[in-house]
Amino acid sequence: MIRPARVPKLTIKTTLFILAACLAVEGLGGLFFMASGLYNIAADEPHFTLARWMLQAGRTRSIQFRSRGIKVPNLRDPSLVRNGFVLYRKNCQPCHGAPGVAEQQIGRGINPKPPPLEIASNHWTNSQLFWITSHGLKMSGMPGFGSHLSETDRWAIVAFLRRIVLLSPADYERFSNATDLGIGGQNFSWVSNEDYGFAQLKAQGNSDRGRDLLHQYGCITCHTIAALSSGNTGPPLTDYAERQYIAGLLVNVPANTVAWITNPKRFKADTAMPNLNVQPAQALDMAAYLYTLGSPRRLTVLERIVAGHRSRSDY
């Protein structure tokens, strides 16, 4: 029997020495780079690509690790959501803005820029949002509210963040006015009983027919649509599923997409989008194709909210 040749001990020692030397050189190089002051930490200059990726990846993994095991309460409680709305306006809106409301001056010039939470909240679970709200994020300007907000108040903010994705700019303005008048928003339904067209889209929408209809009605002439056209008259429809609003007015959900395609003038009289006499069934097929464009993450979160899985689900 032929025995495998043994690796000489000298080779192993040499390999280990080289690895140790490389690590030492890398560490010294990093210390030298830090001491040199060459890296620009100005907030008005973006990180270079590798640094941005490392910071974002490290942030995400850290939040995922530290938020494990956090028990999520019932986030459907209307009083909790209303309280979260009040707390959001006071603590979050200045930097992050809100539907139809731009961030204040204090939220500008921060690097990384505070994202609009009606979009960014879709990327985090309930427990992760609670952890971020409680502890904040280093090197981002995001403060931790655990020092001055109770646990209930912090969950209230999370509860509202799960509703903000379904609020149009007009909805947010109505809630703000009601709160300022002392009504507290109790006369408004925070989440409609309808399913916003998700069930109908799944049951009846045909993306293949929708693609053909976008050709038939000339949509490709005005809009850039992935793999179909490069029109530049109207806004691009690439990544349509990821868009939060339609024409800056309507929350981007299937029912609103169908309504907009069918009769855009009903919602915005001066829109350049013409009424093309598209029938609702045809508009549903067109919507089915548009929702294949871009990541489905946002729509998945919205569907879970309106389907009733939002009570204790940690998505």
Given for the second form:
Amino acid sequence: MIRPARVPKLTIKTTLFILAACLAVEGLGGLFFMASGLYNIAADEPHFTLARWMLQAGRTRSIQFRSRGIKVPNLRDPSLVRNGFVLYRKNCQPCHGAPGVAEQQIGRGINPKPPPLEIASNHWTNSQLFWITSHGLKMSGMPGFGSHLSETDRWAIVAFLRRIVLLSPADYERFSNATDLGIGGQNFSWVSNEDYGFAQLKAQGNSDRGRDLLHQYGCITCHTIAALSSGNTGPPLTDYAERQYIAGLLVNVPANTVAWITNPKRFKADTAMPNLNVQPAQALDMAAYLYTLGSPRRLTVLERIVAGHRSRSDY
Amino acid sequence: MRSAAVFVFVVAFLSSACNRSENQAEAATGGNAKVGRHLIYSYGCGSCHAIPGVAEAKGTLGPPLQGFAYRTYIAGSLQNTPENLFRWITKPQEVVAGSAMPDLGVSDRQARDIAAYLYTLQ
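Can I have the other form now, the form predicted together with the partner chain, not the form predicted on its own?
Up next: the whole complex, starting with the chain shown before.
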């Protein structure tokens, strides 16, 4: 009486049919949507969140996949970095800008926006940067330079992208002057031997003590720190580890954070951040705490680059 | 029934609070906050700043602009008034020479709209 075999068969068939119908309708719907012109392709309007996510994720995976196996040459050669700087200024700065320098008209209004490479470079490995520079990125304004810059020149640019992340606007201007005037010989800091305070932070910075000191010195009355406070006199320090510049003037590395906290007026005479007589050792503890805020990626990459520049080893 | 009434009240309150902040911001600056938000997107301020409510604005080069309406100073050196904010947005290099925020060629009219949006950020 009961025929169990037929029921599932029907169900499977029906399900398959419904699925196929759905796909067809969706496909048609998608086609219709594209053909109708309803999707806004204007570059001055943002993408839908989903479209943006799909483009971004696909792009990242593709770059990771395509750049496998590229051999990285020695990027710590000062003359290579110098050459990379000159090439960057000519080929990349018009769209991407540089520390303290805006992109030119041609770089405005492109969607997606050419990001400042003093922060974006940190997301990529050397071979990935080389790949992007060589091939460019489809469906965006990023051109490929493989056909008109030699391989050495493209590596020189990558070498400079590893340097630009440590340059302040004043440094960049110094670099520009040096090449314009044809100076900048052996002793010029194309590759720096400084350690930017990373070693000391690691050896002596104590973030628990630092947090207590932020309370003691009243830093939290002026600054918002997501977990601690909501002061409005100065900028929020939430995600401080990710921030590129301090007060718009200094690259955010441990040595500069300590220097700023101990004596902000030294860098900006009229700044509203007071000198609070913080001792360098205490400022180091405060820095250790501030660097726990936000993603640690930027500092990890910078630390590796600094170590590489100093030891002349790979990074 | 009660919870529905509470819900309607909360929504009405929130939307009026939101409009109030927008109205205040526009009265203080003489600009249009919605136009300002669009300008912030197309000038790409968001590639350097995290700005609530603006698509793709999660840049980490400069300070986040969340809660900007309540901030006391601009770039540590100007009182946060509408006039000073217009000046900063149009000519940051005149305020802090050598700042990592470059002059972007924003016009006076556009600066009013941009400022109107920034003052809705509470």
